[in-house]
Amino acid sequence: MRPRAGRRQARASRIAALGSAELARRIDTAVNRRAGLTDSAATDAVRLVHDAADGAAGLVIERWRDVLVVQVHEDRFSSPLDALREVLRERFDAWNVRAAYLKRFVRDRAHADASTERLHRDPQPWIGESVEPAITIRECGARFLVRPYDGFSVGLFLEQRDRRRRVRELACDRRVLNLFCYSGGFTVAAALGGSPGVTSVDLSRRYLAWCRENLVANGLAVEPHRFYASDVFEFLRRAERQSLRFDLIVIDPPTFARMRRPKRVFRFADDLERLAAGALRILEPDGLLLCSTNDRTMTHERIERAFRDAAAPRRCEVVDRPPLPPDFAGDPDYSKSVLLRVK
């Protein structure tokens, strides 16, 4: 235990080490990284700097179209806030940004303290002019609507951007399932790339509403589409009874979670083999299904071997391990994706 100790030490020092002008420096060069990204008329939300890869451990910085998102993991990050926050003023003008919202991570957000609940419910920025509650931003073509001051999340996770492609590369008439779909951006991908319908479960009803937005954002009809407020176990289980059944099924859950009704936790980890055993289940023969987590424990390895044995005598390939985009490059262990195909 006291080397690891001795290390989170020597890593927290360096940290603090970093003066105004060397933090400026590795923000500027994360930044121009992204140039292409960010210079895309497709795209206009896109992850400026990334913790550690950049060279700024405890520091993300996210671009919501005109609107910043800073994320401070207070457990790791221990420049003074003062700095970064004149090093982004600094930066405004040129990057054309208007306002740019604090965000406090603590190491448990179940039990974050009101005033860091305040904080990110603030509209008022932390640098710049308040903006709408909504923004809509674009992404390869598709829109969402985003919310800078909703909570520890604005609404859509930028990792899952080449995946959120691939699904709608994927979808033209397969029945979709889309899992965990929190405001909806694999079930936006999905219609938009032609499923017949796409049926969408998460536990919060103000996410699957979020969901229904996003869809009419893009131009699209609510009314093929369903959306059920469940526990996903249970909603496994009934889809099951009533002989449901999908084409390609989206699996994006959170790490951690706990929940009121039913109350219980969930741990990705510990619930995997029956998740992967449910959704197999309910997926059509020859149907395809993606499997992504944040989980850096989690390997590609334990994933498709949960749902090689879960499909058994079926068969289960591995068609792909769709790959982070390139503003999360240098962190291969932040996301993990899986796309497999069961016979």
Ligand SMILES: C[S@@+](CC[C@H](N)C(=O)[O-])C[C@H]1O[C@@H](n2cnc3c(N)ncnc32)[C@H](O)[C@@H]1O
Second form
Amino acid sequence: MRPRAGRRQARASRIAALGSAELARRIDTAVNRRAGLTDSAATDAVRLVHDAADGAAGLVIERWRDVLVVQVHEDRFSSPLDALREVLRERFDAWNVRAAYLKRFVRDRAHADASTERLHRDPQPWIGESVEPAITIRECGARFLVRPYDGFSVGLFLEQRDRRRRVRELACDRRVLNLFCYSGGFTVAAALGGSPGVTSVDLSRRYLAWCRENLVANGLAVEPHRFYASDVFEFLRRAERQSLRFDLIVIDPPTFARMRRPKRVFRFADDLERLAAGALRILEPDGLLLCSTNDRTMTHERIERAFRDAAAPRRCEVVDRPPLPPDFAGDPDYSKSVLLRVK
Ligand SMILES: C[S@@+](CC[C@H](N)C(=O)[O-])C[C@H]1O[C@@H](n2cnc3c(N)ncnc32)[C@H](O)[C@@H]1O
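Now the other one: the form predicted together with the named molecule, given that the block above is the form predicted on its own.
Time for the whole complex; same chain goes first.
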């Protein structure tokens, strides 16, 4: 009879071997399901594998032109990383990609160790040759600079692709405010759509610089637009005092963020009502407001109620709940979005 430890080992390697073939099958199925999306959305940036919705819990693979960014959520992804690397390496030629960068996600990012932080900023990829610090991707006629080794996030949230297009369609002749603008995805969309002036607000000066770079990458002038390095609540108070008014406000905040000065946290679920009240005070009559969130616990109803209550006695109606793009199919809770009109 085989010793107990040996039997356990054999069983483990069987599971690992099976896991790797099954992983490959699921990745291929997910990638095949997205065939044609790059043409229909006129983009070269696609989420190829979306977590449990593609039968690969804890695994997200995004394609940014010819570079892959692979997110592994370690609390849920159980296959060995070496097996995943082999599966991807074998597909490099067929997929026509030149590098893959690995992002290891731990549950609490604030407590990620220094080696994880270094990994996310290392120009040397997990697979392939290192690439330039910023690559330009296309999306529905817009261009965005993506930085594959700039940290956890690379500069664009693909789940917002169709919502950016929506903002672009709505922005003509509207003064637009983009709160929590990050690298300016919605800013670029609004400017391309013909907004005479987009105001972008973010805590980070570095992200505001990225936002300007994205405007320039689209052949747009930076001068008509305004950039504020500020806490959103501080900006909203100042904007009200100065009688600034907007026709379209985009609010796409983080679920949770720590602020260093003053030291406090932003939590969408706790701050939603205050955010709604502040934004509505500077929205013109008959103005539009798009609010999105990645907070899985949040419902459309709760967001809509917060804005309806804050708007009273003005009437606040739901124009639309812009859905997720097809590469996020099967996971409607992932990100919710509401487009409102406030009389
Ligand atoms: C999830 S990203 C927002 C995504 C962005 N709306 C987009 O379209 O790509 C979160 C951003 O909010 C910013 N942020 C977090 N807390 C903030 C605050 N209190 N005031 C202003 N910006 C904040 C961060 O610097 C970061 O750029």
